[in-house]
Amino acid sequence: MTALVSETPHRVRHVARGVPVSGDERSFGAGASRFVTPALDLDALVWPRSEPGPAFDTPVAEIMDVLVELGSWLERDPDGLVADALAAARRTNPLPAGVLTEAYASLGRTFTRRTMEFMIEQELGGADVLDGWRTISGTPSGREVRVRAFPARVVHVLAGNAPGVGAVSLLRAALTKGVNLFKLPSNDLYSTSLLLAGLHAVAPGHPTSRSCSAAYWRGGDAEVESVLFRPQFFDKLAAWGGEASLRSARAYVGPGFELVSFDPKTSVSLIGREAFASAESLRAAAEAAATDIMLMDQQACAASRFQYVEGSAAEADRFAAALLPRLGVARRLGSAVGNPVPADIREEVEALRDLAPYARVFGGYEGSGLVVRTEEPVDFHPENKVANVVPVDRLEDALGRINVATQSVGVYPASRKASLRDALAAAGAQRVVTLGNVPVVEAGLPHDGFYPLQRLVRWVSDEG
């Protein structure tokens, strides 16, 4: 019965245009992984530039309406197609289903009417440069100008190590009126199609929904991409995933079609020595880092990999040794015991075991926390719960592990951040935190250095 199953494939839907389609013509993956799509219809995924998008005209607050409506049937999934997609993505997805299940049930949360307002008058401004014309006034020439947020044709290449990062590209999407084709990533292939036929389920027919399309193929794949990746049909590629991914979106980028880059990115925490004022401070520490570390299982950009301890090496194997327990505590998106050690981490984790005082491990490799120490910083990238503890004399000792692929910045105690925040801007980070505060993700803020909105339209004048 099982080999049965497991050589069913699963059906991934393409929308085009707002209407979700179905089929079987292409497959994909092996085994239990394995999935068939519809056929690639190319002419049916993009709008011609002949005509103005859907939603150019359509009012904010109206588009505002539609995605609350959206918030409430994914929480409520009249349909079952939250749970249907959630068993799939359960198939394909590296995450513990846990994590998974949570990530999922988290879907509707993005659409507030209040996330949505705190977005556009902290980026934009006000709605108003989204429904018409900013008269701005007081240039130094003395004439009036009008600027307007025009809305923009978009391909999204997204990245599947989060559902959210679906969810929050077509929230921009659509409060920024654009035309927009959604690549699904083959790690996540049925969030972002869940969304869009929520939206033709909740608003059929509306321009927000006909602003939408989305499509599986193979990453990089010429023969789609060279077709796709062109002014002809899109202004901007908003383009997510590792460095391979973003590598070949590059050679697509010229006059005519801008990058969105959303670059991968590492993440640390800065411990101070105030962490060893008392066993509750090192205890707070300890559950505030896990918090960091855990979010996603290590798999979010904005995941802890690096922790930079303030104190000598013994007080560093307090702090490693604090923090172990603190990984195997499950969280609202943190297992306590996911998935095992990558191997390649394994080896390099063994090797080390054999330099002592320079390392110490504390934890094993089933997955529910490991913490390597080190004098400096390991060469491999930590994952599924891996922390690395580094001592420094001085926080500020860690600055020079700081560069622009740091996104967050934890740093513990709070107080600490005020004499910290220049430095690690000017050093390339892009988020400074409150230690244990990395997984609330506002949005409305900067993202990766820049604020996506105004990356997302195209900023038009109107002079004289």
The other form holds:
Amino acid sequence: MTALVSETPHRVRHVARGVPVSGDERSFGAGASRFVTPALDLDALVWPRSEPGPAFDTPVAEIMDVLVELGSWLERDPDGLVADALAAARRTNPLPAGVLTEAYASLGRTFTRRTMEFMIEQELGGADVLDGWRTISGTPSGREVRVRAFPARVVHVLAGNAPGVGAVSLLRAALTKGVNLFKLPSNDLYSTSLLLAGLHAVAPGHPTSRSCSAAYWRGGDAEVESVLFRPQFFDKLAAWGGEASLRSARAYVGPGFELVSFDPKTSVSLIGREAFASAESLRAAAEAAATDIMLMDQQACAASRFQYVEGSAAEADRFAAALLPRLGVARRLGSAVGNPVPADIREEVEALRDLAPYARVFGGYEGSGLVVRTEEPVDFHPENKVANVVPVDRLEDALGRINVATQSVGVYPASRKASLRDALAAAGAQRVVTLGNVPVVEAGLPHDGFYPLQRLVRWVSDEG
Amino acid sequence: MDQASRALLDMGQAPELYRYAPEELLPLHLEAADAVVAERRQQVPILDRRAREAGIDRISRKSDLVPLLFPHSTYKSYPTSFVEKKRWKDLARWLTTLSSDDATTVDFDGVTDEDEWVDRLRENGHFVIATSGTTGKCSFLRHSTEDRARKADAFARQLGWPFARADGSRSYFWLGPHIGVNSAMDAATLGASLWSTPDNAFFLTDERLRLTDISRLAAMRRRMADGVATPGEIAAFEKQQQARSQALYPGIDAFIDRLLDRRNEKLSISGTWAQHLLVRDRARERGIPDGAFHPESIVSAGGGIKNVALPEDYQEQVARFYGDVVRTGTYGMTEMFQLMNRCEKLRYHLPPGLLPLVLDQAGETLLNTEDVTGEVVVGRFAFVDFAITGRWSGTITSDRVEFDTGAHCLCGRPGPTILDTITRYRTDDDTIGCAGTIDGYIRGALAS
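Having seen the form predicted on its own, I'd like the form predicted in complex with the partner chain now, please.
Expanding to the full complex; the earlier chain stays at the top.
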């Protein structure tokens, strides 16, 4: 009988305009990773354009009340649904159990009133423009003009590497009042349905709840996407992750159906020669770098991968040696011993071990951290707590490695940021942070070079 | 070379190559594997580290080999900058770490690109074969001069089996280039020398297939990633790439006409599926009906279906066109010198000097263990090729095979076989993450 139990597929729930739907009509994957979903009822997932969305006229203050309730529900877990979702995720999500548990535990904190007020103030200049028509004075023509951040119809193609992606997407979706269909990623099948189930639990039938649907279909499934990805149903495609999610979506983007892209990103650290001033500064720089590297065990785009160290190869080796033990220390969203280093990275690192002085390798593959010092950045994409340390004569020499795919740049010490930030931005970087503070991702600040709330609404004017 | 390896390679002589029962081969396989691993550990540091980490002191069971297998990517694990910055000595140093002999003593003075680097190594007793990756990074695999001789010997025995012998009596048509350092060029050269004579061997082009063209792609990607490529530079590059992909074709009509003119003779024709369809189209233009070829002609087709629009039934179309000819089948790869031949019952047989391992998809657990007999195991194919001494030949592939451990094939010959159902394991698992690299931002001709 044990065989039967282990072959029971995981059940993934859909949400149809606020109402959770269970079922096992469709099956995906094989073996241990097999999962079943309800039938895909496209009519139930979308909203007719002939009528306004359920929350178009719901005051933001009321929506915030509901979201705060949701946050509290997530922390209290009165129905055990959070625990269920976490248990299911632990069986299928590649993240180590500790990191995943912590990520689920912090879901509720996404929905604090202070955060929401800050977001609306920062990104839109206040709730007035969401709830009604903001008067614009001083137009050159002298006319009286009003604008509104009007709710939009958005299909979200979510990334699954961190449960926070679904949470922040829901937060933005709810505050902007539009109708939203969330396409679940196969690497996180549970967290977004959980959030919507929570919404259904705390405010059944509330317009915000009725404005959200979630479903799984295989990314790129033309039978589904060619039908849904149309201006008749949606204004925007909010897609995370680039190539994989855009493989087919690209064909559907056109007049009336625009792309809001959360592109795939790499993050790096710039460590100034001040790190070598004393044993204490070296320790501090290594600790700060480790904090940035270990975010979600390096599965997040903000997690640092390349460490450009201002100094000689020998100094870079000193830094690497100081960094290694810090990668084995448990953090809030990083494990002491995570997943082993993936085989493809291991192959490349193995080759580098025999190429001294070009390269030097610190640590092993068991998941406690691995540091590879090379003359130039490695060809592979470091992950699972693998840091690539590259010596540079001056931090400015690392600018050539910064491009539009660079998201967060952690700088040590903080005093070096001011002289570097314009050049970093010019090269394409989107976020300059004091080293060690990268994991503090604050809603309401720019994301990948734009204010998401501004992109998730339709700006409409009423002109005199 | 150790005695057991030599004995295995001496077995399986023509005309009946595959006549040994697995229980007869097993002790020799284990003895040879143990000797080879012991020797190779002294030479290849990565193998030695793997053996130490896995706690493998000697090979007494087939499963002892599993943690020691190298994936094909091992042979392109050098830093790309070694090529870009022409650090030939460093590239040789990397190659040496994966080889049984020292390639760093070679003088690389005057070498300007990786084609010349391979040429120079070959001139100095290191028979390096390259593969051209679509990513723009080539693999380099070192063999000894004796290895190459053994490969030629294996080809001489195996080509055409069991339907024909490669005895130099045919006109040979290879629908591709034959000069260059990758394994297809090597196969073209060996095939021509075995099936044909120099006067009767024809190649689509005598232009050299250059690795440099591939690494130029990598260098261009790097320049785009670094943001230093100008629009004019990209336009020129794309034009050049298009010209290159069409460059093989100016002479193709004359080449195909010559082939068709000889259709009543015994031929050996090798090409991609798309090219065979071109031959068919030209024949139709000339009013040549289907099935017009000499019945002893040998037609082989394969590969080259990436980025090519083919009709769904392309295999049937090609079969119908050539009609009643000899269709041999081989299963092999760059990493392997001894091929596997397909018998009358469409199953691939294994030469005695090849030790087959079938693993689970993850590549961690051996499925065709010593006690498994009489059933078909399905898994990832891996092998040790005892004809190769220039490097560690234990290799794990990305191929999914159905492996029949039965005592006999349907054709009556002894030994295990691989069914004619070989496919690649695919990795598109529909997971999406927000982390990624600049590679995702480079598109067009460069992305293919």
